[in-house]
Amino acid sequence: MKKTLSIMVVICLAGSISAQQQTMDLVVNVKKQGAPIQSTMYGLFFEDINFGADGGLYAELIKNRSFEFPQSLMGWNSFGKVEVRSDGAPFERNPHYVRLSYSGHAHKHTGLENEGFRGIGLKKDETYRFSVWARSAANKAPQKIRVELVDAANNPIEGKELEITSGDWKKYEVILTAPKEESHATLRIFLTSEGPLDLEHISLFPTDTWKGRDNGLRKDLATALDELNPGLFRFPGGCIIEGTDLETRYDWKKSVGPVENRPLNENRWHYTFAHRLYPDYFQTYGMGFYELFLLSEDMGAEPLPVVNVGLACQYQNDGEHCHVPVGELGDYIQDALDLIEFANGATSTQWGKVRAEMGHPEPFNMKFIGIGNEQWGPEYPARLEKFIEAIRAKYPEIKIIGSSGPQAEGKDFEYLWPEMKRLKVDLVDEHYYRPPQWFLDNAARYDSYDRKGPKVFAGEYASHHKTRANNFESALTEASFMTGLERNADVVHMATYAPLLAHVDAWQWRPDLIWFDNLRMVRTPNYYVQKLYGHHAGTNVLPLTWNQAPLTGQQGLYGSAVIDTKKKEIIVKLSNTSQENRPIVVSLEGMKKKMQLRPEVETILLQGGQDEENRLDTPDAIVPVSSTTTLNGSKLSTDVKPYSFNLFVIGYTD
């Protein structure tokens, strides 16, 4: 009896092998090539969150260097004689200013130490430019200081005396060249004459920026950003468009023109998670839509900027009293209009010249604009309608996007989406931060889409573990979800991936796509999918099936295909979500005669345990790695791996 028990447990085990090793027939057909693949697929979505922008992508590298934060020396330590003013500014809308006098005594010290973003890095021989507003007062001229740049264990490692020649505001600069590599060092300014001395907009910024450029972005990060190969670029938020109240919502108006004269703006970010309490967060809209735009330019991505729609952020205020009236929405509607002008309009237009002014005479050539980020209830559309009106009477070629709420389902998402058609917005915002289940279950969302309703703009998403960690598997869920955004791209039209940055030691939200600290940054496995999601997006979609069927979690494997008729390329996705290898061949058919595969293909595999993550000590962790195989006339005959998502270049000619 125990013999024939064995002899039936075998048989069993090997039926089982056998079953988990049996090869998987796909079938590509190349002859029907499906919806074009919009150029915005793939983008990013940008706000500022996580010390994202001040402290992050703005490369300044001091804090509150204008003295306007609600305590004026947040971020300051003073010694000696040291006075905030306000008398006298050169900059009406950043009005307050430091007056460094004599202390009383040969022996004391006048001057300010910044602390910078969580400290101020610093690289090697790498040299930082210092720039400051400044005049002699008392018509005592001429004044000098010392700037020096200071290690984390207090010794001054860099410094140079800067003249003040006049007793008129004017700007002045030095360069500094670090020794050696500091992460948290401070910056420190010496009162070196009998005073008294006036400071204004202190600003240190390394002199090695993307583009090169004075008031520019931190290099690593905005590289980063250019090497994922976005189609779009949201901006600038999320919720800080809508703001705690609406006196501190994102106003795009307030961060152009000279950035001496822009004013601050409390970040909704700063007090949101009393567990997550950041006080000096703030935005000094440094990196304003100007510069955003220009992102976007540099990046080759449509710009898609996101408005206020006369409603503050309705998880923090509840009642109509707390939002702009539908009948007083008129400031508000002609900030949206005068925003596609600043962007699109000739330099003879009040704010095209503006950003004529501003170094940039030729258009930015917009053409998308949001209106609301995640409203909800009657509210939104009522306000919604009054914008859309305006603009497609002014600006028709403009395409609009509108919101299905903050939810992927339920009671405001059901209500949303015929709001949306009803209005004809162009695309609907939808956003989902969810389990990894969850998106693997959503694999084929979109299969049953209305298509001919408005198209689906995937705004923000993000596989959340339940560590809220960028570990591979948030990465590979997204992968396998993103197999049927691809599939259904005659449906969605933009996706992106949010948040995008994160201060390791300065963050409110995770996961996100990109983490630093002052010197360094990590490019997370989600990170990796969007890159080769960015990289082989293709012209146009072609049906992957097996059985008949799309590849939508069967055996664990998730697909999609592409042909990139431009490339002159085959692109197969395979995503598998088993920890079994899947022997697969894929099979192209129906390919016309003139059509010659090349042997060679490229496989790009990207693999890694469940709970692995790339961190700044461990940055290459988890990376996409690049082999080829061959093809057996017109069949691909290969393993996935297990836990993996795998890219399948075919070349050909025609």
Contents of the next structure:
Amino acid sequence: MKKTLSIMVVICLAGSISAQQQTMDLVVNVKKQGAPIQSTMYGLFFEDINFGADGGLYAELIKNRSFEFPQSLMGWNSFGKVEVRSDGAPFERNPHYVRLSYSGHAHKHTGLENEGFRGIGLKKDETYRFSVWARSAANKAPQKIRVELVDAANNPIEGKELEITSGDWKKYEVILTAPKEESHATLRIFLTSEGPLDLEHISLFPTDTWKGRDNGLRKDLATALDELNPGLFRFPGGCIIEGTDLETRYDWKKSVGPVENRPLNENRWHYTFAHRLYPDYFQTYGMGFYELFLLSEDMGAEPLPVVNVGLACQYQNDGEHCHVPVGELGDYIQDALDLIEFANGATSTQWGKVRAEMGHPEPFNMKFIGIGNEQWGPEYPARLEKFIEAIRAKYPEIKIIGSSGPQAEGKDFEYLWPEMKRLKVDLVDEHYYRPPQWFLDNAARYDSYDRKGPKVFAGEYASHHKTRANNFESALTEASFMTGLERNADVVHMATYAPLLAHVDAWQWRPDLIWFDNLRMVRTPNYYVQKLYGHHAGTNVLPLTWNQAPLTGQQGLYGSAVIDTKKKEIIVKLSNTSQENRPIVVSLEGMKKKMQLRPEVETILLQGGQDEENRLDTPDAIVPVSSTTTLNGSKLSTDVKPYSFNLFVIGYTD
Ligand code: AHR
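Form predicted alone done; form predicted together with alpha-L-arabinofuranose now:
Let us now look at the entire complex, which starts with that chain.
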């Protein structure tokens, strides 16, 4: 009995001591305003993967609109007398078109149906612009077609007649209104006169696109990107700039000019993973470099285009013979120089004129260019050097981004970093798709980086849980890791999560920041982490310490602090990766006399279960929740809830 009592006393004492110990005294030193946080710090990485562009952000609803897929009628169901032809097409880089002719009987039809990208999504009462290039191929014009929206049960729900009045190629348009919502509609077109007639570039766009543009973007997705408040927009991707072979690399010059004449390119994500084969995945370049620069501008983000360095994807190509010899890089280097001219050049220059003709005479003020993606070995610096010489000579103000390869450490990484220093690139792109624990273990990764060398661009990263889900664990570990990016803003100048978008029925890679189907989208918990950082980036780092050391996982807590001298706010970010509540006191020290703290503190909490996710049917399972706490003088006493990410926004006057 005596023994039991004393054990109980010991347990109680230990309990009360540990309860006392649990209050963590954190200090934010306001006097020691540190490095400026670059406006580019939190940005977006965009790639046409997972139907991210065609079938996703690009609002075109018709797949294979120019009949240029290798199987000319892929995506189309044809009936009656339909012929694919290539004589006398209106657009030289898209030579195919279809001819619809009389079926041979008045009661039989000739026409086409398009299945869209895993169906066509229609919203009730919304209007859709159908357009087509057409000509009458008969001696006598006019000819007629009927254009219909057909629901998943095969009922035509809207239809209009279109008269093709000329024997010359002309563009025709008609507006269709969807009387009901339909996630898997098809577009049907059939001949209602005798024919024949020719059709090319058959297109269907919602009229309600982002900013109302004709060749526009899907509004809900573009809005979600804009709401992240990105400071940087990297495009057109990673591996797709390299190409499975050089022939199929992303060629920006093919992605500008009239949309009807942009040629089709392969999309490597069609076949990169044999277990996720998408034979109908191609790039139309419909959302090309002009549209991507425009989107950067709309979002207030610095554009960061990336170009091929003369190396085809090194994962798929072994040996020098697959790449451009170092002495023959001329055209590739010219592409990079011309790109800068396209973005920034006067309208009197060759490429500045192209931009102006597309509707943007003002320059896009591009400041950064990426040369190469995930490259490795001596073949990369040998080529990069040539690009650097040419760009520095003509555009010394442009900042150049080199690569440290596909891994965040190891042989290639160790080789490339010194090479990037030798070549004096401005920033080095690092990629890490790693397990959640890696992100926690690497929260102090940049604390010891060389301050004198190139800056860091964390260009592709995501916490890959074993199920590859966008669960809260992945989001919380990213949030924790990002406190380390923020604390080291003197060396880390840019960071972009990857990939950005994924269609639920057509993805190749996960996790991804935003998931969507034909009508809906869902912001993942990872999205909210990015959003919280994007909106509360601050202007300068402030030291945040516990026991005089940065908070990099002690008691499961990770933290950083910034000051925003424009908004007059001090922002503390804390993540708690433990399952325990953590009482804390944050003391703001070193304030100038005239600095008055506002007593009301905005607190934003993102909390969820480890495996919890947001899904299309339950998009708001994990969302940030705001409340207020009161400051006690210059101290904030609060709890950091178990398994949560927290922001504390403290306003001040000075
Ligand atoms: O983000 C998906 C791919 O991951 C990128 O295309 C590539 O750069 C990386 O391997």
